[in-house]
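Just one chain follows, in the form predicted on its own, and it is written as C-alpha cells.
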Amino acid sequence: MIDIADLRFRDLAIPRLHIPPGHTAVVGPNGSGKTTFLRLIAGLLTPISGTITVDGREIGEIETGFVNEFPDRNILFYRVRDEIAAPLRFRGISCNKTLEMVDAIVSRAGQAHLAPRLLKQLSGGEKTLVALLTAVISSPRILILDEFDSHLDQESISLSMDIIACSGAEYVIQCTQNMELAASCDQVLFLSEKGLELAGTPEEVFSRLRRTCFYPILWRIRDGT
C-alpha cells in the first residue's frame, strides 16, 4: 500500500490517502497539481512537508519508472537500442546481459524493428512507447505514466496498455484526460483546485462526476444521458 499523510507541495495538499496495489487514474482540470502529485509519488520531487511511503518504506528506496507527455525531453542516447538499455547500464548490468534484456522487451512488444534506428527518426507516438519499454525494462515497482497518452492514436494505446500490464509493476498510477481509459482502471483519484476531491473505484468517484466533462462519454451513451 502506498500511503500518503500529511503530504503539501505549494498549494497541494492531501490530509491522507491510501493507493492499493493494481492501476490507479489520476484525473482532473489543468492546473489542479496531477503532474506535482505524480512527481511527489515519483521523488522526482520533494514534500514540503508530509509522507509517502510504499509498506513502511519511504518512497525514495522503491524501484519506479516515470513517462511523460513529451518523451523528448528526456531522451539521454542517439539510438533506439541505447536508450532502452540506460536504466539496465546505470545499474552495471554486463553489457551481454543488457543487450539480451533489450532484445527480449522489443520483441516482446513487436517493436524490434525499431531497436537499431535513431531516435530523431521515430514519430511522436513510437519516441512514447520506447520510453515506456525504457521505464519499465528494469521491472520497477512502481510505474508512474503522466499523461503520456496524450498524443497516441488508439492502436498505440492498446500496444500500451499490454506492455504496462506485462511489466510487473504492482502500482501503475497514470494521470490522463481518456476517461474512457479512467474507467477502466481499478480506482480513480479526482484531483481539483481544492485538492484531492475524489477517491474510490471508477464507478463511485465518476457517479460523482456525471454532470461534468469528465464523465466517460461511453457511459453517457450507456445511460442516455
Second form
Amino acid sequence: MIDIADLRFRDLAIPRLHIPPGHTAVVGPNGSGKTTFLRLIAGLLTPISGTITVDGREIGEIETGFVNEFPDRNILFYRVRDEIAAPLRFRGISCNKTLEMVDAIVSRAGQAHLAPRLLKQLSGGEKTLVALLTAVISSPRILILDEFDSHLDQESISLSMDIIACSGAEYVIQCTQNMELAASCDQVLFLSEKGLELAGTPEEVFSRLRRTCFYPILWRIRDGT
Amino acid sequence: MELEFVDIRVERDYFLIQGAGIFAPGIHLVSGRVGSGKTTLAMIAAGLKTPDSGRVKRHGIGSVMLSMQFPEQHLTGSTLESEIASWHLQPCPVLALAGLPGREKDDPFSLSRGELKRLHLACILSRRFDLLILDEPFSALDCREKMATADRIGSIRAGITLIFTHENQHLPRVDYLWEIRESALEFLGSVPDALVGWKNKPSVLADLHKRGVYPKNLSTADILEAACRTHD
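Form predicted in complex with its partner chain, following the form predicted on its own:
Full assembly next; the chain just shown is listed first.
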C-alpha cells in the first residue's frame, strides 16, 4: 500500500490517501496538480511537509519507472537501443545481458524495428513507446506514467497496456485524459483545482462525475444519457 | 483556394509516406497511427519540409500557419504577455480565452503542458489563416478543453484547415476525411459518408457502427445525438 499523510507541496494538499496495488488512473482538469502529484510519488519532488511511504518504506528506496509527459524530456541517448538499455547499464549489468534484455523487450512489444533507429528520427508517439520500454526494462515496483497516452493512437494504447501488464509493476499510477482508459483501471483519483476530490473504484468516482465531461462517453452511451 | 499534393513521397531508412490529393476549402481530418507520417505531412503542407519526390502546389493561399504538436516548440517569449505579443495579439483577451487570466507575468514554462497547449491554441485560433495546419491539437488537453477546442476549430468557416490527429474521444465537425494506411495517404471522402470506410475509427464510432448507428459528424454532440436517436 502507498500511504500518503499530511502531504503539502505548493497548492497541493492531501491530508490522507491510501493507494492499493494495481493500476490507478489519475484524472482531472489541466493545471489541477496531477503532474506534481505523480512527481511527488516518484520522488522527483520533495514535499514541503508530510510523508509518502510504500509498505512502510520511504518512496526513494523503491525502484520506480517514470515516463514524462514531454517525450523529448525522457531522452538521454542518441539511439533507441542505447536509450532502452540505459537503466540496465546504470546498474552495471553486463553488456551481453543488457543487449539480450533489450532485444527481448522490443521484440515482445513488436517494436524491434525501432531499436536501431535514432531517437531524433522518431515521431512523438514512437518516442513515448521507447520511454515506456525504458521505464519497464528494469522491472520497477512502481511505474508512473504522466499522460504518455496523449501521444498514442488506440492500437498503441492497447499495446502499451499489454507492456504495462507484463512489466510486473506492483503499482502503476497513470495520469490520463482518456476516460475510457481510466474506467478500465482498478482505482481512479480525481484531482481538481481544490485538490484531491475523489478516490475509489471507477464506478465510485465516475458516478460522482456523471454531469461532467469526465464521465466516459462509452458509459454515457451505455446508460442512454 | 486549394492545396495539392502531387505524388509526394518521403523515404528514410525505416520510414515511407506517400500520397496525392487536393485539399479544398473546409476542414480536413487526417488520421493515422503513431509513426505513420502525420507530422511529416503537416510539415510538407506548411512548406517546412520538402518531399523527396513530387511537389506541393498552393493555389490562392496567402497566409499559412502550422501548430506543432508540442507547444513548447513554439515559445519565444519569457512571459505569457510577451509570448502573446509575439503573435501580434493583446494579452488580456487571449489569456481569458486560454483560461489563464491575470497570469501575464508568469513564465510559460511554469504552466502545465495542458495549460501551455491552451495558451498556444488561443493564440493560433485568435487569428485567421488561409491554410491552418494543426498537428495533434487535442494532445494534453482535458475533456473540457478538448470539447471547447473542437467547437472553435469546427466553427472555422474560411480557408483550408488540416487536422492531423489520432484523437479518438473529442473531435470537431469536419468536412473531409483522410487516413494514412500502409504508408499512403488516402482520401476517404466527405463526412458523413466517409465515416463508414474509416479503418482506424475512434472506438466510440466503431461501437455505434456495430449497432447500425451512423452519426452525422464527429463532434461529441453528434455522437451522443446518434446514440440516443430513436429514428433514422
